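The chain below stands alone and is given as C-alpha cells, in the form predicted on its own.
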Amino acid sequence: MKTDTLYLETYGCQMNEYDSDRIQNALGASITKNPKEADIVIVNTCAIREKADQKALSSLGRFKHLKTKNPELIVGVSGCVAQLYGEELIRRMPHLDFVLGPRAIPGLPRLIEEIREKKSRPVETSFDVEEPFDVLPYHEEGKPTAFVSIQQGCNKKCAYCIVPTVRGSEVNRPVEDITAEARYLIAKGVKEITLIGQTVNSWKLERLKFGDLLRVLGELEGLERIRFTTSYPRDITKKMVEAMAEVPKVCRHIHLPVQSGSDKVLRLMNRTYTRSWYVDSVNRLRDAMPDIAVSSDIIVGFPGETEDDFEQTMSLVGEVGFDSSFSFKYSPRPGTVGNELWRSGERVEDHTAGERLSRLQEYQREITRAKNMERVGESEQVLVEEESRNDSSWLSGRTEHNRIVNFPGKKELIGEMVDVEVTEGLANSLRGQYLN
C-alpha cells in the first residue's frame, strides 16, 4: 500500500507547531515541501489575530488550482481558524475537503478514509473528544529539543482572547502520559523539553500541581533541560517558585505575559491581577532565582487605552526590565468581550496604536541590547540546536536564560551542551567563541 505524501503549512504558536507534528504522526505520511507532489495538503491555522487568520485563508486559496488539476488531491484545514469558522469554510471553498479542529487530530486517518470512500466533506470541530492527547507528535531523530503538551484549552476568559472559543476549556494531561512522552523523546536524542499549554502553570491533576510536575520531570535520566510556556501571573505559586529554584534542570527563564501596565486596562482585559500583583510575582521569582530572565507579551491599543494607560505600560517595562517581549497592536476577535468594546466605539485609532507600538518596541530593544551587552566576557552554557540560518559555518543555540547565541563551529556539535565565551551583545542575540 502506497504511503501518502503530505504537504503541511503551519501558522501560529508552539501549540500549532506541536499539533502539526501530531498530524504528521497520525497520518504516517512522508513530508514534501512541494505541494504539487502531495497526496494531501493541510494548512494548520492560527486565529489569535485577524491578520493571522486572513493569511491562513489566503494560503488555502492558493491550492484551488492544484485541486482542479488533480481531483484526487485532498485539501484540508486544521487548527484554530478551522475551529472558528467550521462549516462556513466548506461553503466558501469548494476545493476544500475537510475542516479539522485541534482536538480532533486523533481521528484524522479515519477522516481521510471517509473522504476517499464516501466522497464526503467532513467538518470535525467537536470538543467532546475522549482522548485529545492520543496521538504523539512526530520527532526527527537526533533533534535536541522538543515540545510536550501538558494541557489543552483555557479557562481564563481574557477579553481579547479567542483561545477558549477555538480550543475549548482547560483539559490537563495525566502525569504518566507526560513522562512517557518525555522518555520517548529522550530516547530519540532530546536533551531539552518545553512544556506547553495556554496557561501552562495552571496544570493540576488530583493532588499534583505544576511544581510537582517539574520535580517529577527533573528526575528523568538523560533529560538536561526543562522549559515551559506560557505562564499566567495569578498561577505563580510558592510551590512552583520553590520547584523552579530547587530543580537544577529547570531553565532560568520564564515567559510571563503582562499585556498592560495599567490597572484600568487589565480590568477591561479581565486579566484578574493588578500591576502590583504582577510586579510582586516577578520579585518573588527573582528573590528565589536572582539571575532569572523574564520575557513577556504586551498588547497596545486595547479598547479604552489612553495615552496615560500606555505610559503606565512603558513605565512597567522599565521597572521590570524584561529581557525581551513580544508586543502587538490589539486585534478584535469575533465573540470576545474586547470585540464588543471595539465595536461600541472604545477603539484606539490604528495610527495611534501603531505609534505607541513603535515607541514600546524601540524601548524594549534598548533594554534587551543593554542586557545582552552585559553578557560580554561571560561564559555561557549553550545547547547547540542547528546551523546558523545565515552561515553554515556558524552554529546556533540557546542559553538556559533563553538567549540565542551564534558562534563558529562544526555541525558535529549539534545536540551537545557546550561552553561559549560571549564576545558581542546584539539587539536580539549574542555572538561568541566556542571554548574547547
Second form
Amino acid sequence: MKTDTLYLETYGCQMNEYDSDRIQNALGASITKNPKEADIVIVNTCAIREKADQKALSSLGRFKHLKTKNPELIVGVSGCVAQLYGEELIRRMPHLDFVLGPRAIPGLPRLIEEIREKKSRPVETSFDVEEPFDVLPYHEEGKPTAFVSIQQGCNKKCAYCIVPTVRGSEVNRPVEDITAEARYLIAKGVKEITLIGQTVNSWKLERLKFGDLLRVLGELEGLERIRFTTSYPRDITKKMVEAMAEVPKVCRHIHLPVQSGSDKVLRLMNRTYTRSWYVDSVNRLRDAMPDIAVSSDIIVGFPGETEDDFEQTMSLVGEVGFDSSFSFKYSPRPGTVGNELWRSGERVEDHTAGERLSRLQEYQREITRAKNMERVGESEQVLVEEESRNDSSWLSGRTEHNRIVNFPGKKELIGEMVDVEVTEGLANSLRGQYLN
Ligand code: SAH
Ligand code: F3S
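Please show me the structure of the same protein in the form predicted in complex with ligand SAH, now that we have looked at it in the form predicted on its own.
Okay, now the whole complex, with that chain kicking things off.
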C-alpha cells in the first residue's frame, strides 16, 4: 500500500506539537509542506484564546478550494477546537471529512480507512479512550531535544481556562512508559528531554510523585538534561524541590505561571494560592537553587481586575524578577466561570486591558534585558539545537536556565554541549563566542 502524504498545520502549545508528531507517526505518512501535494490535510488546533480558535477555523477554510478540485483529498481537524465544537464543525464545513479530539489520536488510522471505504464523516471526540498515550511521536533525525508527555488533561479549574473542557481530566502516564520513550529518544541521539503536562508537577502514580520521577529519569544514561513544563504553584512540594536541586541533569529553570499579583483576582481566577504563597514558593526554590531561572504566564484584564489589582501584578513582576514571562489579554471562553463574570458586566474594557498589557510587557522586557546583560563575560554551557534562523553560519542553543544563545559556529556542533562566552545581552537572547 502506498504511504499517504500528509500536510499538517499545528497551532498552540507544546502538547499540540507533540500530538502533531503522534499524528504523523499514527498515519506512517510522509510530510509535505505543500497542501496541493497532500492526500490528507490536518489542522491541529488551539482553543486557548478566541483569536487562536478563529485562526484555526479560518485556516480550515483555506482548504475548501483544494477539496473541490480534488474530491479524494481528506481534510480533517484535530486538537482543542475540534473537541470544543465537534459535530458543529462538520455541519458548518461541507469540505471537512473528520473531527478528531486530542485524546482520540490512536484511532486515527481506523478513521481514515472508514472515510475511504464508507465516505462517512466521523466525529471522534470521546474521552473514553483506553490507551490515551498509545502511539509515540515521530522524532526528526538529528534533533537533540524532544518532548515527552507524562500527563494528559487537567484537574484544576482555573476560571478563565478551557483546557479541562477540551482535554478532559488528568491522566498520568506510567513510569515504565515514560522511561521507555525516553530511552528510545536517547538511542536516537536526544540529549535533552522536556516532560510536558498541563500541571506537570502534579504527576503522581501509585506511590510515586513527581520528585521521584525526576530521580528515576536522572539515572538514564546518555541523557544530559531534563526540563519540564508547566508547573502548578500549589503542587510544588519539598520532595520536588529536593529532587530538582539534587539531580544534576534537571535544568535550573522553572516555568511557574502566576497569572496575577492580586489576591482578589487570584481568588476570582480560582488559582488556589495567594500572592505571598507564590512568592514563598519561589523563595523556597531559590533557597535550594540560588541560580534558578523563573519564568511565568500572566493574564491582564480578567473580569473584576481594577487598576489597583493590575498595579499589584506589576509590583509582583518586579518583586520576583522573572527571567521572562508570557502575558496575555484575557479572552472569555465558552462554558468557563470567567465567561459568566464577563457576561455579567464585570469586564475590563478592551483598550484598558490592551494598555495594561503593553505596560506589563515593557516592564518585563526591561527586567529580561537587565538579566541578560548581567550574563556578559560569563561562560555558559549550551546545548546546540539548530542553525540560527536568519544566518546559517550562526548556531542557536539554550543554557540550562533556558536562555537562548546565538553564536558563530559550524553545523557539526548541533547536538553537542559546548561552552560559550557571552559577549552581548539582548532583549530576548544572548550572543556569544564558542570557547572549546
Ligand atoms: N497548564 C497550561 C496552561 C495552558 S494555557 C500549560 O501547560 O501551559 C497557557 C497560558 O495561557 C496560561 O498560563 C494563561 O496565562 C493563558 N490563558 C489561558 N486561558 C486564557 C484565557 N482565557 N485568556 C487569556 N489567557 C489565557
Ligand atoms: Fe488551565 Fe489552570 Fe489547568 S490554566 S490547564 S485549568 S492549571
